[in-house]
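What follows is a single chain, given as structure tokens, in the form predicted alone.
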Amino acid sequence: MRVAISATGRTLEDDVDPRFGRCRYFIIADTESMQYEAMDNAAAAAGGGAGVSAGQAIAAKGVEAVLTGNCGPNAYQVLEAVGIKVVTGVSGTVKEAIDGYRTGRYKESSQPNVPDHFGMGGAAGR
């Protein structure tokens, strides 16, 4: 299964970024082989619409699930519309997130877990 993880860096050892739309990178990984690619998140610096833009970019990568700390309503709607599972509340390293998803520690979210524009301002990461 291919998944996308919001990340603070470009490797499996980097931390999961708690923001989806404004994370710096996405790690696109195969949960079985653990092969991955790092992708810059072009939407991170957007003035608005970061969640929607990030969701569209991820959808183009053919992933089946997104693992992230938080996902707002606009990004959630884009991902849900194309059949991508959204998993929120994820933390630790990217590798730990993938392992946790594979073992059932993290479950699909049924709705966004933060309001619009959560990733902007004071709540914006580490």
Given for the second form:
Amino acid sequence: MRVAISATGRTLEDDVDPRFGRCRYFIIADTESMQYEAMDNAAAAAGGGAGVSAGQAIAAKGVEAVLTGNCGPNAYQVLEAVGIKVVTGVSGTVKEAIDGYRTGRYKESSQPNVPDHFGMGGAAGR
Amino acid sequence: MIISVASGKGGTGKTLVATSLALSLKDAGPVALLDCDVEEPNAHILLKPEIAGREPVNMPVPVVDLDRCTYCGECARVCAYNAIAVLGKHVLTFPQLCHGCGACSYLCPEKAISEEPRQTGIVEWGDAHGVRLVHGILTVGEAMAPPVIRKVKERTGDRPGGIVIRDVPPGTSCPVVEAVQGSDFCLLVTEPTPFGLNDLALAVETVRELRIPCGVVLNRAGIGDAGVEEYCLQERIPVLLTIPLHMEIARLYSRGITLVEGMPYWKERFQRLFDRIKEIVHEGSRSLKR
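In place of the form predicted alone, output the structure of the form predicted in complex with the partner chain.
Next comes the full complex, this chain leading.
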């Protein structure tokens, strides 16, 4: 089964990026064969709506689940609309995340776990 | 004459300067004070106007007619703000991300998108002590201040020979640019501390980019160091007014009393400040004509 993991690098040894919409890369991996591809997250530097944009890119990849640290309301709405499961609270390396998902260590979330703009880093605005 | 009062750093005394400047000039012509800090307007606390009118600020947001939609995805592609997503047979709109540019409805090949107004704020106005106060209030939870600020600026009223003072939000981001844009002069209020200097330099860069002449008001003088004054000298920015750190000023202000009401001898200083600004603006327009 195919999953997408938000990642800080392009390999299975890199860490899971705690942000979904503004992560550097996505790793699209097959949990059985461990074959994978890395893609740049074009939404990482979006002025706004990064979660919506990243969510659409992942939806086009036909994955069953997203493994990430945190997922905000807009991204969650996009992923939910196409029936992609969202697993939040994932950390460690990408490989550990895939192993954890395959062995049923994670539970999917039924709602976003952080408010919007969470992945912008620090206090926003003023 | 439009004068904006900005700062970069928050809490340096923009509203203190803007309210007292407005009150000091009411004999020189009709004066309007625009509180453009729509995320937390506060000039009304000091001027205490009677609100004479209010108007909602609306943003046009897309509504998709699913009977006509073919899910081609063009709207999502043209949206620069990611406010529409098309996923298979789903169209999701995110009104809070929408900037109201209208690209989606204009470019929809099926003409399936119409626009409906969504209120993001309100503009209020009223008179106090012979000054027209206009302020905007961005609805809590909304992210975009500039459309509300634009409405505040439109509400100045067409008064020949009038003086407009704009109380600008802190920082150097979009709301500040919107609030300062179109003014003849920008007063930058700062304090003589490293924080004050750092944010003053950012604000100076911003107003220079906008090609608006500026001058500095040094507030809470007596604390900190000489960094701000050295910077102003080096950058040839005039320090037009110095307000000392003074317990009585703080005491009055904390009770909602403006500087010129509580300490009337300041009125003349603000009038002189206005005369200096007029000279600078006049010189600038003369050198432009040459």
